[in-house]
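As structure tokens, one chain now follows by itself in the form predicted alone.
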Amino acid sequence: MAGGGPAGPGAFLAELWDEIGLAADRLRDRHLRLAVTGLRRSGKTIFITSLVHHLLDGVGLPFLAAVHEGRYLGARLRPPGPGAAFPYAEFHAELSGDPPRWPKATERLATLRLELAFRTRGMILARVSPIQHLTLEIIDYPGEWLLDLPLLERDFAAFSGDALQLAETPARRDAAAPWRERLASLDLAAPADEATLAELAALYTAYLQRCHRELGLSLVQPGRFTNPGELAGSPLLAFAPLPDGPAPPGSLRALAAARYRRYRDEVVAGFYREHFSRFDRQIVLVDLLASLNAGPAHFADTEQALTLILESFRYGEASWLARLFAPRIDKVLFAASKADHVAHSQHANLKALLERLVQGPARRPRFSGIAVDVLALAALRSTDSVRTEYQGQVLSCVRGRLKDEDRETVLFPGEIPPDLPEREDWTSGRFRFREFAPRRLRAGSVEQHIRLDQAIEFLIGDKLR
């Protein structure tokens, strides 16, 4: 229950009535669930906070048709329903403070509901009910949890085989060494106890955390091993991948396989059933700049992680009945986040590179006949594009305050390749994109983002008519 207190009959009835109202809204196409998808540090929390900030009054959204046509009336936050509420006020205060601060990464699942009001442009509906409302529901969650969704289609042997193969790649081999060495010392078919399995789980978790936090790799499974949320310390996380072989009852293999099945069937399936299987629209945020900085192995790792994640979503056009009982995603937007960290002249290349990177993952949604688009955006703009002269050449640069520095500076951030980088690109040291501190999120300002309004128009604009 919301608020975490005891739930009496009144609270139960209030939640039941709320759910009935949402079902009625979905039946009338007045409720939309938006999946804000992405891996860690891709900008999901900033995107949601800035989206709500701008939709509350409709300022600074010229490419949102309802705003451009003067039909948008504003928005208001609504109770999120059961579960934790997205801490919009806290995040907004951090971004609008003096000095502003980037909010901390999401540690647990939270929901947000925003009620939008607008004047319809339909001739018949305008006579009956000229002012319409749309409930936009957004769920924020740690990006790592997305990586658990593909486990729904994998048994313990397949999960273990994938994990062991990844651990042998050059980028991961050293980090995996302690876990692999302990594995080699054990008879996995012999009788085992919880202490041995807990030790292996701790070594495997340490390996995943090093891959994620020190090496900057995206593909870590299970994702809750690096960000457990409410499962911190739970025995459900006490397992690790093991080489294939005999698994007699009571053996380490049998114990680990049983624990994995519980985790997959209780935690992952429940998470998917309660949230991800019910989305209508989706935006996939990708931090290409961090992937380029980290090198070819990390870039390929990001591509593989995105492919696995998108396999877990339901795509296809939804009828009015399907929207109520079996929703499917009918629009997907791929967005290169942090576009303000490079000069405006590089945005076309940033978009082109993302189009190339997600060509495979986007194939399935397109095949389902749904709308797919790609753009480069910055949900909160931290820099300005400026032109400077250097050794007789005019360079496109950015001006902003670098992370952990006190004053703004002008720098040439580098160039984005329009296609997948060639071998010489990785060896020339050309990718050195810097991180910037946030600028204050201010009320009434019209230049605080890059293409956020275009993203909103694509994702929900058709519902504001």
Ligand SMILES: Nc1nc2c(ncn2[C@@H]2O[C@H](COP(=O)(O)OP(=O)(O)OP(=O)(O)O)[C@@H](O)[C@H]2O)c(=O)[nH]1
Contents of the next structure:
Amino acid sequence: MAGGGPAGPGAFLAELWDEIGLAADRLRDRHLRLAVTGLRRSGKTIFITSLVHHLLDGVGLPFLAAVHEGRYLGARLRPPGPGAAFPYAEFHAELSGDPPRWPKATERLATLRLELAFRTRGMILARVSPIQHLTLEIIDYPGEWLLDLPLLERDFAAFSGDALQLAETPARRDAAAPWRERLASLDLAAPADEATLAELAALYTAYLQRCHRELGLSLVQPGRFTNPGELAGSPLLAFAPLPDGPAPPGSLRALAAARYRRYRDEVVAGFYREHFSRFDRQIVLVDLLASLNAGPAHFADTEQALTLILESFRYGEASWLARLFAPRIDKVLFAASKADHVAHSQHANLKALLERLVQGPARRPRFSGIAVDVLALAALRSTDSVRTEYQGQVLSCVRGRLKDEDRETVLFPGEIPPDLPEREDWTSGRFRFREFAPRRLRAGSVEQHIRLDQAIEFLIGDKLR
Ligand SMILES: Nc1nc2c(ncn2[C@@H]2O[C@H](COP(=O)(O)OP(=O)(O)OP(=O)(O)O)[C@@H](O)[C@H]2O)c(=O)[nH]1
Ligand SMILES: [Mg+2]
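Write the structure block of the form predicted together with this ligand for the protein whose form predicted alone appears above.
Let's see the whole complex now, leading with the same chain.
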């Protein structure tokens, strides 16, 4: 079963029971599913972990109205229902250890449920039931899988056409060469040979992996090829895009197309149906600094990937009755993550640049009349902004421990352009944003994030009234 859930009649009953409970909660508008969306390494797992830490702690969230108004009472983790639970305790232990460590990249899907308690502001409700609860449900998954969602609307020819076209672009051409050469040597209409298809799939996977690891590109499809999770070694992944042409039964083309359809209809559709079709709110995390570091091709790639992803979500307001059966996302927040990699003085530009980048992708949700906002945040702040004087100039710098160095450093990470970078920006080598080691996560401590509370207020504040 796609998406990592257990199978069998027992599991089905558990799932059904779980759904009935959720539907009842939804009727009372007390259950909210938050989509934490983002390409790989964009900061999803850290965002979720820090959000839970801060909501459990109840400290350091002045911009959350319920906290500010003294109505927030606290939170507790709840069993997440069928499927794996988000390993909050493990991640929290890593981040609060000595020395603290960033958790590793996500390889499997996991669900989290957090129940929040608050005093209602409603006058009538306050008399009947002053203490209210809201259950927040979030899933964490490898960012690579997100890029599979657009495949739901593409047949094998369209998927292949896109993949082959992308492989022609200057940034990817060299990486694609071994796979393309083997492809050119084959007769695709000839009777299929499993071993040949498997070999082609392996070469295509190696190309995607190079795109990820060496070129730092995001748009890599299908996502399970580079991060297979429970499908590692499965024949479901033994296919590759092929140029269009005759596909007589039993040919390599016919076999690959059939495999693709199974992948799309079982793996991707299952992931979508079970997890992605039912969200109420969405945050889209974007690591703009990594994109700036990696150059114009990477930047364009990020924009294209975001546009593709947002096509897969359903936006628009719905009445509470309609929401019960077909929930719709009614608020989307675009957030530039890891804002602590640059000084405070750069945050306005970071936000402006993200606004510019998501102008296209945000059009769809905006057109549906839903609330869209943009901000720059750091879920887990690992630096301080400091000003230093250098050759008579005041520079806004950051002080922190670099990821692979065991010492505190003050550095000038460069400036962020408020608009899409110009040609000379890319060639001047001005983007050198560095990664930092985490600061130890502590209970009761303020200032461990940047604007995480504003993000939470936008996403769920109205449900805590
Ligand atoms: N300084 C800083 N670094 C961050 C922050 N959030 C994430 N990072 C860095 O970004 C890396 C990736 O963050 P994750 O949260 O694991 O990213 P992800 O989106 O879950 O990635 P996948 O699981 O691969 O999809 C971390 O290991 C950190 O190095 C932040 O708020 N501040
Ligand atoms: Mg992750």
